[in-house]
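For reference, the chain that follows is the form predicted on its own, supplied as structure tokens.
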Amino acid sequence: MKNVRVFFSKTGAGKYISHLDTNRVMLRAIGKSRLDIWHTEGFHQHAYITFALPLSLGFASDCESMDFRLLDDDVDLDEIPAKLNACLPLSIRVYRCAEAKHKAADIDSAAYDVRIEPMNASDISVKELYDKLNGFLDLSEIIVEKKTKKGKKQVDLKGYILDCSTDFSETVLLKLRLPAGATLNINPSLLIGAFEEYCGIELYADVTRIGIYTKEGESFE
């Protein structure tokens, strides 16, 4: 039996499928494809199937992954992402496959693109919506409501901000890194949902998870 993980992306519509509904996908894509992996045992067996690091609803993601047990020692793992995606749709794309190198309990930040554009394009210009974002990241604090198991609590995002830059063409683009993982996890919307209070005006944001990391910073695999 081998451990493999499935590296995957999630773009277009494709942000708009809940992770429960990707995991339905997921399962009947394994299904269709005739890969035989382990199923849990007992009363209710089923395919037993993981993700790394759920993504949020309305997120794309070019680094997302899945992982299983092959029961199958000898089939080659370049051939499953072509099986697969012949059976998912076209808005989740299987790009690679391996052994899995790392563990979830590894993931330590997650880095993201945010393209950020005002919803009337008359409230701001492009480059003053640059000029105010910079503004607001030279912030000492930004001060946002979190919740947690235990309720709502006040946080500061500044300290939790890894890495971050920004440029400019037709939108706004935020290049950013957050805590991610079991221990600490820092959304991204809450670091727009502030911005978007300090300017004063609706914005748009669409958002996509480009990487995962380790403690020691790789690439999660």
The other form holds:
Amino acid sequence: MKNVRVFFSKTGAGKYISHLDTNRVMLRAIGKSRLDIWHTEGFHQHAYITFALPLSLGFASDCESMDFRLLDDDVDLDEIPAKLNACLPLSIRVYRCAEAKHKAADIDSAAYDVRIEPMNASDISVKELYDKLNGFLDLSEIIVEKKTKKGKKQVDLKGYILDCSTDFSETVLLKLRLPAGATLNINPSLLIGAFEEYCGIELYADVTRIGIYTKEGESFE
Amino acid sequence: MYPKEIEKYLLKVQKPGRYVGGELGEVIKDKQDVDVRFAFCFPDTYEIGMSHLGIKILYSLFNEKPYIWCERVFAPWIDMEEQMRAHDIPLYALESGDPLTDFDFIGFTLQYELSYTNILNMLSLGGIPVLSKDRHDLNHIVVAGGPCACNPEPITDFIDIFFLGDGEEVDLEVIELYRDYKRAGKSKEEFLRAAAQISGVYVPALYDVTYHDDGTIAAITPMDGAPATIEKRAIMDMDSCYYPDNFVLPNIEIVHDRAVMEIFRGCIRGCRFCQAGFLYRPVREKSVDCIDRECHALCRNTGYDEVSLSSLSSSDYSQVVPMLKRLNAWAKPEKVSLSLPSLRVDGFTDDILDEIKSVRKSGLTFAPEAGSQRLRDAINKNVFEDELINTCRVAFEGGYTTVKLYFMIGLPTETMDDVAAIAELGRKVVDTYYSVENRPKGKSPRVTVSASSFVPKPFTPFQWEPQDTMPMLREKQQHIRQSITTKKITYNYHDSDTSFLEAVFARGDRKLNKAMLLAHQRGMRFDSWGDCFSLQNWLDVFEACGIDPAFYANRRRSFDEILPWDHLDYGVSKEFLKRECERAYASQTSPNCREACMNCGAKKYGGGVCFEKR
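What would you give as the form predicted together with its partner chain, now that the form predicted on its own is on the page?
Full complex below, order starting with the chain above.
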């Protein structure tokens, strides 16, 4: 038995497949691909798969991963992406399969590309929006309300922005790195929501997760 | 591919996955390569429509033809509709993202009466005129099929063509005729007149209906050479009938998220309340070989680990145990579980239990339909109390603790004693649990009793019967509640308001078209959803149109009245239905099709159970 990790992208229509539905789509793809993977041994036996870091509904990603245990040690891991892709919608593409290097608990941060534009183009020009974004990021603190299991609490996002840069062309681009993982996870939607409030106009943000990193700053593999 | 401009609005609505398509198994063609584009519309949400077997069959069947591109369209939920209307986004098909106006055919499936307003709303969202008479050219032909096509009179102003019976053949014949007429530059009227000559095709515009002063029908007169009666189509050889070997696999969870294998059409039973039991006569089975082959391919191609063996009454499949054993030969090693929905109380044997409990154990559901033996005889349910109790004992001994029992109230000839007997039967099931020696240790039974309100339907022996009024139904619902004395029974009942509206439309005539249009203009849709349904809004519509809904729901028809669907022929004769109705009044049962032939008329199709050796 071999613990393996497949890496996949989720784009286009795939953005609207929730985390739970992604789980379902993957289970069916594994069934259809006839990959022999380990099943749970309880009363309702099912194929056992796990995901390192859930992706919010509406986000695209270039760096999702899923773990499972292959029962046959002789399977060529390089053949697995093609096998699964034949059984997945085009909006989910597996591009690599390897034995897991890190543990899910090693995940420390994630990087995002956020493309921001006004919901109504007449509200503000891209250049003005870009200037506003830079002004917003220069604020000394960005206080938002974060919902936690224990209720709502005020947090200052400013301290959580590990990296950021801005640019603009047809839309405003915000490149961000935020804490991620089981202990502390900051969803970029919090920051976008705060920016929207700061602007006072309705915004549309297209978010893509572009990287997941460990404490040591290595790419999660 | 969804239209790019909706992307901004998708995150403002619930379950945006409903609106983007892109599923594995969807069929994408180049529109330049096809002659006919068919928008298959399901007048309810994605999750419900995607669970429907008919759309899966016809979608694959149409798309096998190189010259047709069939796409799927579902009713957007109210939040999405709001976004679409606010931003001028027309209703589009999931495969191409093209609006309904790009299609030659806009086809609806009529599964329940309360979805009719959604049909009008979908047409208007798609930019298609809702009234047939406002669509002049030979395109945007609006067609409809499915069980409610057996009395489509309340929606004849909106639909150009109805398909009666099985769609696998007739739909293609009409599409092909359209292709020829389109090439020849013919008009819509010429096409409809020619289509009306195809068996199973009903073109309502070619029939004139006149009424007596009391509102009943005086005559239904065909025009322009249309046939006086339209006969349903029936596929007789199920083994050679088209069945898909793959489904469009939804990316979001749908209601029935599993493989579905049809094992036969029709039902031998003839329960007098059940419309499907008469509409789909005669029973036509697939062979075990065919089921085994098609089902295995379907599971392999879809990756589903659960398959539902679908029919109106699974245990009546003549080879049920051999079939289950044959399927389990591969299903067990491949970890695929088999489920048999629609199991009859008297069909639940140890053999069947052994084959289906092997993988998954859920609750059991039975439908005794009536509480007392007298009433079960009157409705010809042919289930005996001791059979139910024995079956429950088998189930409890097999480790089940949950039993659901479905009943109807408001059945013809019903008394308050019959109603109280529903609670009594539930109690007997609870008692049975405690009488089983090797029942599951330390668990108490959960018995759910559900009561829905009876809706008299066309082509049943009860088609002449009045529906109980809403106050009567509510009184009966409460009478059951008061008759339940144990906490082991959970009691549910269905809202009688929606059953009333269903009764109006089920046996409605063409005068209801006016109400349907006004309801649509007032923004009514999703009547089958509690969030949207308002009986008061409907009563206001009826009043504004000068329509008395009780005329349709609560009136007893005489046997010699011309019924709105009398020009449609589903194989069962009116004489047979009258005989069955009279037997119901005498609380007299009828044998099922395998025991004896009651001469319903379906023998004329020349096959199926009518020609099995008895």
